[in-house]
Structure formats: C-alpha cells, structure tokens
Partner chain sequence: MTPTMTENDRKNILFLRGIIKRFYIGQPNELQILNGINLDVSEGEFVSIVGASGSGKTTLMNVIGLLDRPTFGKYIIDGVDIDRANDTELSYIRNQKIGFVFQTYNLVPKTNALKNVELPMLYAGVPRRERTERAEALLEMVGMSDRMKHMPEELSGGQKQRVAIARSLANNPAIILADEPTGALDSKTGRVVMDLFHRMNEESGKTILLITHSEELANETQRIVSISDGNITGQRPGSGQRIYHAPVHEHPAGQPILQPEEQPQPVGQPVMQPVGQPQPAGEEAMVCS
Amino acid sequence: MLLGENIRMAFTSLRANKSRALLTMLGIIIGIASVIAIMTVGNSLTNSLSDTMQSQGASNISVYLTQREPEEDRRENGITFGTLRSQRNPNRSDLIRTEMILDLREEFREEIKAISVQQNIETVTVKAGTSSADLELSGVSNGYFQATTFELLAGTFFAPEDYAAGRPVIVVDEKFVSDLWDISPEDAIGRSFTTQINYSAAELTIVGVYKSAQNAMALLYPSRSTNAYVPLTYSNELTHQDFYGGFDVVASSGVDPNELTGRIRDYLEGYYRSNDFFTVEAFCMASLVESLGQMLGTVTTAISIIAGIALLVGGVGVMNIMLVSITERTREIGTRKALGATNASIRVQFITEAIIICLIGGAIGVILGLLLGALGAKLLGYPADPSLSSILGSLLFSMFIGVFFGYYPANKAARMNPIEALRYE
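Show me this one chain by itself, in the form predicted alone.
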C-alpha cells in the first residue's frame, strides 16, 4: 500500500475516535512542551547572562596584586600542613607601578588593544544653589572607556591632550546633571563646578555625559551618588601617587585572551621574583563565562531529560491505544489479508498511524512549549530564545516514539491469522 494511502487511513481512524486520539497524544504533548519550554528558558538565561557579561568586558583580562602562598610545608602521616602566614598590607614598593604597566604595553603592543587603570579618589559633594549631588570620583586611563561599555549621550571622552596636560575635566552621568541643574546632557557640556577633593578646592569642567545604568539593582536600591571620571594623570596629582592594586587589559581582535592571560602573568612575575610576600595574578573573565554557560547548559539538559520521561509515558499510552484499536479492527485486518494484503503492508499501516499520532502531538507540544517558554523568559526579564535544535530533536524523538511503541501492536496485527480474524466477533 502506498504511503499516501496509509496516511489517509491514519487520519480517517483518528477522526473516527477524536477524544481517544487526543487523550493518546496528551502524554506526547506534555513531554514535548516541557522540553521545549525548559530549553527556551535555559537558552534565554544563558545567552542573556553571556551578553551582559560580554558587554561589561567579559573577555578582558584582570591583573591584580595578591599575597603569595607559603612555599614551605611539611607532611605528617600523609597529611600536608602548610606554613601559616598572616595577612600583610602591601606597601608602596609592593604595588603595581606605572612603569610596569607601560613596559607591559610595549612588550605586548601587537596583542593588547588597551589597558584600563582605575584609581578611586573619594566621594565628593557638589552643590548648585539649593541642589546637591554626590560623585564617586575615580581617575581612569585612556583605555578605561574601551574596557567598559558606556553609552555617551553628549560630549566626548577624554582626549590625549587631557591626559598629557593632566587637565581638570570630568565625565559624569545624566542623573548627576539632572539632579544638580535639571538640564539636558547637551546643555551640561562645558559647564564647570567646584568641589572639595582631598581638602582642596578643585574646579572641574564637564566634557562628557553618559547614560545612567538601568538595572534591577539601581531600581531596587536607588542611590544619591553617581560615578564620575577624571583623567588618571590629574588624579595622580590629586592623590600624589601613581601605583595601583590592579588594572584590566583589553586583548586585540583575534587574540586568545586565555592564552594571553598566562603570558601576562609570567611577564609581570619577573618584577616580583625578589618579593617574598606579594606577586601579580591575572584572570580572564572569558573562562568564567564559558564555565557558567556550560554549567547552565548541563542543568538545562538534565531537567529536560527528566521532563522527557513524560514522552516515554506518552509512548506507552500510544502502544496501549494502538493495541485497543487493533483489537477493534480485527475483522478489517482479516478482510484485508484475505484480499491479499501482506504482513508488511499491515505492519506499515499501523506504524504509520502511530507515527501520525506522535507527530501531531509533537507539533502541538512544540507550539505550547514555545508559548510557555516565551512566558517564562518574559517573567524572568529575558528575551525568549528558542532552540531550533531542541524543536527538531523533539519532533524526531516523537517520530521515534511512534515507531518504537507502534511496532509491537503493528507486528501483532500483521501476524494475525486471516481466518481467525474474519471469525472475530
């Protein structure tokens, strides 16, 4: 019998028993919908977290000062006892100096796009008439704005001459401008204000205004203070120091940040070989993002497998209903065999019917799963990101369920004795 005829007969049988067919599909629908919904939410969560961390410089390399681990240890009865070392605050000679950063930049000039150095100064208060606002002031290098994502609303970031001359210019966010003067970012460019920094009066001129961060923490815990930035050379003059606890490196395009991390660590270790207490460590966030993605993917897959057990339950339901259907259609099977139908054609007929049941249930499950997944992602605050592979995989698996659980009833029908089938009441 042709495949088209088998499909037509399958739909005819389903229309004759609509309620029973729907109940048969229910297990398949629930299983497929669960898998698709979980995979959609999992992918949405993973991709959103990855995008967020990438926008915040996940591929950047963080270099920081750290206390050395004690090298001496002793073993007793197979147990290793490390030498205890109390925490020690680094002094000026232990910290990372400007010359070290410049040497590193020159050594890896082809592989480093920018170096971001941030020096926290202090929180200052700015007043204008009856209004006031707080600024968490930091000095930054010219690579800071490349290492961190900022959306500039007006003006510019610092020019090379601002660093060269150590000019008292500042980049603020729109909230500061609105709180202090209630003006637009464009109108704030070129405006100056005076504040106290390290007990001295400082007049700062605004050259750039960036967009305030809009995230859950900012909404839940609104703060009166905002971040503002001045050239690092100017902050060095204010603080009278040019040594730091750490900095960030932006790798050039096409450079493996993980491989570069190890080389930077080895290079800077040369400055600390004679330092018994401190050394420099380097860490790349890209490895953390990758590990996080793998962990979330594993959890999503594990939960999907558990949800997929419903597919097996649905498959058992398909087999049960097919056995009932074959029993009800025993005389039909006997008539067909008496007219010359082969065992193979009878087997294909009922396997086709089981596959059609599972595919229809799978299609309904995919649609329902996409809707539930989109709803779940929306409730979590992430854009829905359905997985095409999970959709295709679910449909193929539902077809496999139809073949696997439909084979036994179909084979039973194919092996019927036509004489006994015709005499069946």
Given for the second form:
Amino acid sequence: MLLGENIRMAFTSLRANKSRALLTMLGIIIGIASVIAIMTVGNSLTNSLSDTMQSQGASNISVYLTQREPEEDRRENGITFGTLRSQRNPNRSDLIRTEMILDLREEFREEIKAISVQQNIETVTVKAGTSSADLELSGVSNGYFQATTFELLAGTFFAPEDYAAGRPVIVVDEKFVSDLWDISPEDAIGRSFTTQINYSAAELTIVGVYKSAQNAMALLYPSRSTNAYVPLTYSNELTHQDFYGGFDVVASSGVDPNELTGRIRDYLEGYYRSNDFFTVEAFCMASLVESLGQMLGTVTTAISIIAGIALLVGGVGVMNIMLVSITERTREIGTRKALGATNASIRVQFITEAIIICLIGGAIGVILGLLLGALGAKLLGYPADPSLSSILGSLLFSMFIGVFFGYYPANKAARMNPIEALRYE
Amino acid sequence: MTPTMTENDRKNILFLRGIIKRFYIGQPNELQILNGINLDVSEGEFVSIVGASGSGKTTLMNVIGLLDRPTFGKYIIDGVDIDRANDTELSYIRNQKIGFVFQTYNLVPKTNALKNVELPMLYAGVPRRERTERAEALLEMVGMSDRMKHMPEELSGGQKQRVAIARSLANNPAIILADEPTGALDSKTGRVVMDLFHRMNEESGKTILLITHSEELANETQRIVSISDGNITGQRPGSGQRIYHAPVHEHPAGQPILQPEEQPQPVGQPVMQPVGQPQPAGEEAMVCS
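Same protein, the form predicted in complex with its partner chain this time rather than the form predicted alone?
All chains and molecules follow, beginning with the one already shown.
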C-alpha cells in the first residue's frame, strides 16, 4: 500500500489519542534531548579546549629538567630496602644553563624557529593614586611571544636592542592598564611606572599591551593579577640567575615536532650523562592535545550512552503503547483484514505509526537538546557548537527505534486471526 | 458422485464439497463445527442461510468469506481453489471478489464515512482521485451523500450499515456476504437495508449470501438454506419477492454505479430460478447427511 496513506493513517490515529501520543513521545524526547545536549556541550568543550591548547602552542616542544628514575636498593641477598634516592631539589649545577640553549639553537638552526624561555621573577604590586594592580612578572626571551599566541593591542614586543641591552621595558595586559589608570592601550604605550622588585626600586616602561586571554583557563581561574613580561636579559640581572628548569621550542614549519622532540632530548641528554640525579625530558604538546581530545570524546560518548539508555527506555514505552493500541484496535484490524488488507500491509501500517511517533519525538528532542546544549555551553562560557552528525544520527536512531520497537507489536497485529479479531469485544 | 465441470458449473460462483471445520485439533476438547457441507451458489443468486445459534452458520460464512480455511473439503470461489492460494492471495480474493456486511457494522473508528468506503480500494491500490469519486458515488447510492465527512460515532445504526454496504461494494465484488445485517437495527431501518440488498441483486446481479434469524427476511430471498448442527438440513426456494418499500434515494439515471459482472444482467430481471424448479447443481448440493 502507499506510504502516504500509511502516514496519513498514522497521523489520524495519533490525533485520536493526542495526550497518549505525547506521553509516549516524552521518553523519546527526553532521550534524544539529553544525547543532543551532552553532545553539544561536549563538542563545545573539546573545540574550546583544543583552541586554548592551540593558542598556547600545540606544536611546541617542552623541554624540562627531570629527576632520574629512582633505583631500588637491592642487596646481594635479594632483600629490597626501598628506593635508594628520594625526591631532591636540583641545585645550580643541575639546571639548564643559557649556553646549553644557545648550543641547541645552533645545532638545530634549521629545525627550530624560536626558543621560548621564561623566568619567573615575582608578583609585584603597582600603585597609582588610590588604585593598585598586581603583576606576575616574568622575564621572557623574544621567542616566548612566538611560542604563545599573543595579540598586541598597541605597541610592540621587545626591540632587539632593548633585549640585548636588558633594558627595563615591559609588555602588559590590557586589563592592567584599564584597572590601574583607566586608559586605552594606545595611551599606555611609553608610560613608565615604579615598583619594587627583589627589594629594590625599578622603573619600567610599557612598550606593548596585549589582549586579555579569553580561554577556558582564564575563565576557570579568574585572577586579580595579570601577567607582565620583561626581557629575559633584564630578568637575569634582577635575579642574578641564568639557569632554568625548562623551556619551550617552536619547531619550524614543515618539521615533524614528534621527531624533533626525540632529537632534542638526545642532544640535551649529552649534558647530563655524568649527572646521577637529573636528566632532561622533552615532549610535544601536540600529543597532549590529541590525548586530551580523545579523553573528552570518551567522556562525552560514555555520558551519551547513558543518555541512550533513556532512549531505549523510551523505545520500550513506544512498544508498550503500540501493544495497547493494537489490543484496542483489534476489531479494526479484523475489519481491515476482511476488507482485503494483507498481513504485510497491516504490519507496515503499525510500523509506520511507531516510526512517526519516534520521529516526531526525535525532532522535538533535537530542538530541545540544542536549546539545552546551547544553554549549558553558555553557562560554562563556551560558544555552543552543535554537531550536525549527532543531530542526523539522533533522527536516524529514533527512526531505528521506531522500526525496532514497532516491529513486534506490528507483527502481532499482522498475525491476528481475522475471525477472532472481528469477534473481539 | 464426483462433481464435474458442466455447462451449469460455469455459472457456479461458489462450490463447496465436504467442508469440514474442526477446532482445537488434537486436543481433548476437539470440536467439529461443520460436518461436510456441500453447497453451490450460482452467479447472481440471492441465498439466505438460516439456523439457530451454534448451528455453524457463522463458521460457514467465515469459510466462504475466506476468513478461515476449512479443515477438510474442497472450496472453489469464482474459479479459484483456495487450497492452492496462500494468505496473501486470499487477502486479494477477499478484497476483489467479496464484500462483507457485518451485524456490528465494523466501520473503522475515527475515520469518516468516505474514508471507510475508500478502504477496500486503498488495499486494491486504486489511485486517490478515483477512489474518492467512487466512494462518493457509492455513498450517494445508499443515500448517505450528506454525511460523507461524518465519523462513524456520529452516525445512527442504520446510517452506519448503509455506509458499510457502500463499503462492501467498493471494489465491485461479485459476492456480498451479509452476517445478520439487520440484527442490530429496528424493523424500519432493517427494511431500508434489505431493500439495498435487493437492489444490489436486481440491478447489478450481485450474488448475495445473507445470514439471518428472521423467517420473513429469509423468505424474500430466492433460496433458503437451513443449517443445524453443522449440517445442511434443508433447502427450499424463497419467494424472491421483496416487500416493496420506497427507495431511500433515487438512483441517478443513466449512470449505473453498480457495474454488472462480465455477463450483464438486464436491470430488473434478476437471475433467479423459477420457483419449484431444481437449482443448478442442486442435486449434488441438496442433501447432506
């Protein structure tokens, strides 16, 4: 029989029992809505996090000092007395020295685009009249601005001569200038302020103002203080130190960061061959982003499966109501058979009805889920990012539920004995 | 005597030999309802089946209407041996050759009169426009043209039965099976329904099998078959004359809605056996023991 007629009949039957049809759909609506909402939030979270990681340099290679694996104190008699070495702090001679970094740069001239070194100085307070602002001051190499995505609103990063001479110039956050002086980033350029660093007064001149970070980290950890950067050369002077716990390498484009990571590690381990306690480790952020995305994806899928159970329960509800409907309509089924309906056409009629219930429920669920997902993403502070595949998938899945849970009742209807069906009271 | 295909058999639309129907086969409460029914009905005949409750007449109607298969016996309907037909083919025969009229009307609920009449054509795959046109014409014929969009719940018993009759004619079947069609109606509306059956028989040559309790109604048919305890206990000719009643609605002139079967029957000249003469193939069908 014609599909259009079946759909018309399904709607006639649904209209006849509006509230029942709606309640039956509710299970499907809740199931689909929760899957879509979770997928939307999860998708937004994944995209937003990977954007954040990208802005912090996903293709960067982190190099850091690490303690060697502790060895166990194994005596000849086979008794183990625990680990031989415990956690220890690296001393000056263990840390990465500037020469090592310069040597590395020289060795991998082609492969390395920039090296980002950061030396934390301290948090300083800057006062201007009644207002004050905290600065988390660190000295950075020029490569730092390449390793991390910075958007300059005004001014420039350190000029080569400023960097070479270790001049007291500073790059600050837009929030800092607006908090302290309530001025635009442009007006802040060239402005000087005095503060106390390491118990001595210092006058710093603003050369650049960068845009405040808008990422998950900043939203999760809102802070009163902002980051500010002075040339590493100046910072070395202030702290009287030029050795570091680690640094980042920006690979040149076209270089496989994973492969370069291994070569850098091998090169730097040369410096630590005679060091019993420490060595260097290098790892690539790209692999971290990948695994983080995978982990989030797994979590999203897991929650979606739980939501899918709601969908399954909804499907059982559809089956239940279809069975009730078929019992109620036994006489109608008998009549249809007497009028020449084949078993197949009865089956198709009721499966169509189940599919229509599930599809309408699915469509309402998708709309509801998108709204919920958008709301959830907004509450978490991410742009809502609904995935088209999950929408299409949900509609297809609800159709499948209609067929799956509609088949048994429909088949029961199709196999009814017409005489008994006609006699049914 | 083995039945053979004779000139007379060509006009036989129903051919039943030794029809036995058992229920609960193989169980302690096995029950034989029909004990070897032999019955022939020729094309255009108006036959009534009478019998007490539990005599097996409804079971016989179910077998004739292909709603049930006999346990044993040969049944040929309009040239089709039902032993050789599968369920889908039986559905097709029901759809094309048989029109059902039930005591309880059995209109599909929440579906208006027009859609109800369209149903058999729907299963026959008739295109929508044609379906609607024909359903409208049939409803007009039974005098229900002003209630086409009414739901069954909004119709009276007599009106429902008229819709059901229109529906039984939808695919222009050769045979109408009516199971106590007037059983739930008062005598006046029952009369209207009976007149419709007479018209179907006279004007379009439909073969009609009518189950009834009413001796009066049975007498109006051409042949009366009595059933008792699963056996045909007697057959006698009826008057074939209806008690005249003004038609509910005049048939639109020059546009016969009930198309005659392949062999056109002149209107007003029903195929009926002169009273007192043996039925065709009657000698085989008459006696059962």
